[in-house]
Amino acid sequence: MRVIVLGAGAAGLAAARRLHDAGAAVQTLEARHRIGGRVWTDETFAPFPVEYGAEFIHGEHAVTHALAAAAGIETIPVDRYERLRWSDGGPARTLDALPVVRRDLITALFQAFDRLRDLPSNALDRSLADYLRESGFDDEALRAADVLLAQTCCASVETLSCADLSRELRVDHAGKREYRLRSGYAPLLAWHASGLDIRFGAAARVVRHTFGGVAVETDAGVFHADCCVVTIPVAVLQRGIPRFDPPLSASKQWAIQAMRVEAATKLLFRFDEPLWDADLTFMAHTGLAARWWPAAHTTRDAAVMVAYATASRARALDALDEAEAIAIGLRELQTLLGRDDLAQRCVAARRVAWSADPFACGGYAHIPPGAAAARRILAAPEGATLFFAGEATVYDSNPQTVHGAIESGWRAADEALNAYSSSTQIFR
């Protein structure tokens, strides 16, 4: 059995590993000159690994833990949400230190979000904003919800489907605790990729598929196989890259176009020493750089602070030149920390804008109201030759996560193996 896997991100590597270990001849075609996709660990920005893309393990039961253990990589807990600090214009304060009204509002928002799990399906095909309005929250509360609930989904409260959120809450098996990989994600993915045939600089342009197999035309030549696992980000597929010949089914094309992909941007700041207390793990406010955390905070000399923005906030930061975006981030961070010396103490800064990456074209995908079926349809095979994986295809776990992408790669690999086994039995 010969298989081509398009993309060497978390989903593509998981699919290729599964297929390789099952005895298939696998070629993984990667457009970039590195593995990882939207996982990108940098070893040069600071004296410890800094993540430009995916950063956390979301859940104490996420499959990533078992892989990390097998690779001999340590995971360390990160307590973000239980130690959230919020700012209404001054230094960020813990929930206990906030005015009662603000503390109760933030608590109520998280409780309302959790209740989505139990709402009847006929009450869910609406935006998160509409659901919160109907639950009694005003515009001020929605601004906080946009930061605390929607930004983490790379979306706005107005475009995020409650039906999709409810599905994810019901099927979640990863848990709520968060972790980091002490060495960063890169060593884990390198371990997962060991021994695989990966062709770099091989951006897929045309995928020709018939009952008898596939031919993939790339920047590095033409590759042939019995079938193909597609893990290309949905934002790239939305741009018609690669072209499928014959075209994908109408339902598949609908699912691709139904999804929303927004900008996702990180601002990273390295200082001459940590300028915050050791208990700080997460800050948020309604500013442009809305969500902040110290990178590798368990390392005492880890003097790096990360800002993460998505959707309209990320688009606004991306529209500026890098120096101006960094200056805005520093000003907001000064307010959050209650300091006025950050510009002088900053020794390095960088903006990472995923919307500018031609092989990502934004962050992870979210589902708008009315498109709750899109993930399952995107995940469905096309005949016995095209199989689909990636975080956007995750319908029975957590999309928008590394572990969800890994699980989707395993699913697509198993579908390909089963289809090939069935077809060979038919023609015996």
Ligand SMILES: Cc1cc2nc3c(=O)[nH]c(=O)nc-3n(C[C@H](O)[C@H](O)[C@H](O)COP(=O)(O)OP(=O)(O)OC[C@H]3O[C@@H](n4cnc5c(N)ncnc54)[C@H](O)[C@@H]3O)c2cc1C
The other form holds:
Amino acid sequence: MRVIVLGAGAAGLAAARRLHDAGAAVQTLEARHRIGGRVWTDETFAPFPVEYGAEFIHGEHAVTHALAAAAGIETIPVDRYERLRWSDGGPARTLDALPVVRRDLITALFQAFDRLRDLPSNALDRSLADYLRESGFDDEALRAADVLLAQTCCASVETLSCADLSRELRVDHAGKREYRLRSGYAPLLAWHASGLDIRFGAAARVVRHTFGGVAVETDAGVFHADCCVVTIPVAVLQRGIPRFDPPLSASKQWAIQAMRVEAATKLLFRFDEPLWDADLTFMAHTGLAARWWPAAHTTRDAAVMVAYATASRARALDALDEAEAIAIGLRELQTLLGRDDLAQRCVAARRVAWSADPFACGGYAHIPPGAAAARRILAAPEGATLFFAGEATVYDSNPQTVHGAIESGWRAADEALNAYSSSTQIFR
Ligand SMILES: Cc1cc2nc3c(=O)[nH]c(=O)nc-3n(C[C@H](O)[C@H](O)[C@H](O)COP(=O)(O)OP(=O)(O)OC[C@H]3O[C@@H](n4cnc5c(N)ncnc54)[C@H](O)[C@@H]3O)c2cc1C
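Starting from the form predicted alone, produce the coordinates for the form predicted in complex with the named molecule.
Full assembly next; the chain just shown is listed first.
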């Protein structure tokens, strides 16, 4: 069995690994000159790994832990939400130190979010904003919810479907605790990729598929196989890349266009020494650079702070030139830390804007109201030749994550193996 896997991110590598281990001849075609996709660990910005893309393992039961253990990579617990510091204008304070009204509001927002799990499905096809309004939250509360609940989903409260959030809460099997990989994510994926045949600089332009197989035209030539696993980010598919010949089914095209992919931008700041107390793990406010954390919680002298913004906030930061975006970030950080010397103490800074990346075209996909079925439809095979994986296809676990992408790669690989074994039984 010959299989082409399009994309060497978490999903593509998981699919390729499983197919390779099952005895298939697998050719992975990757547009970039590196593996990882939206996993991109940098070793140059600081004297320890800094994540430009995925950073945390979301969940104590995420499949990533078993892979990390097999690869000999340590995972380290990180308490972010438990130690959240919030700011309404001055220095960020722990929930205990906030005025009671503010603390109660934040607690109530998280509780309202958790209640989505148990809402009847006919009450779900609306935005998170509508649900919160109907639950009695005012506009100020919605602004906090946008930061605390929607930004992490690379969305705004106005566009995020309660139906998909509820689905995720119900099927979640990863858990709530968070971790980092001591080595960063890249070595984990490199371990996963070892022995695989990956062609770099091979952006797929056209995928011709017939009952008998596929031919993929790329920047590095034409490749043939019995079937193909597509893990290209949905925002790239939305731009018609690659072109499918014949075109994908109408339902698949609907699912691709129904999803929404927003901008996702990190601002990174390295200082001459850590300028915050050792207990600081997470700060948030309603500014442009809304969510902040130190880039490594376990490394002594890890003087790097990361701001993560998505959706309209990321678009606003992306619209500025890099120096302006960095200046805004520094000003907001000064307020959050209650300092006035950050510009002098900052030794390096950079912006990583995923919407400007032609092989990602944004952060990760969310489901707006009216599109609850899109993940499952995107995941469905087209005949016995095209199989689909990637974070956006995850309907039975956590989309928008590395572990969800890995699980989707395994699912698509199993679908391809099953389809091939059925067809060889028919024709034997
Ligand atoms: C800023 C940011 C922070 C994040 N933080 C976290 C986090 O803390 N924890 C977490 O679990 N997840 C996080 N995520 C999400 C996580 O990174 C993704 O869910 C996951 O990496 C997606 O994997 P994938 O294989 O589906 O897609 P990708 O990693 O995007 O892989 C797709 C691959 O396809 C390639 N490709 C694109 N076009 C073509 C083409 N035409 N031909 C061939 N190849 C092509 C791409 O180059 C890429 O390598 C974050 C994402 C971002 C952007």
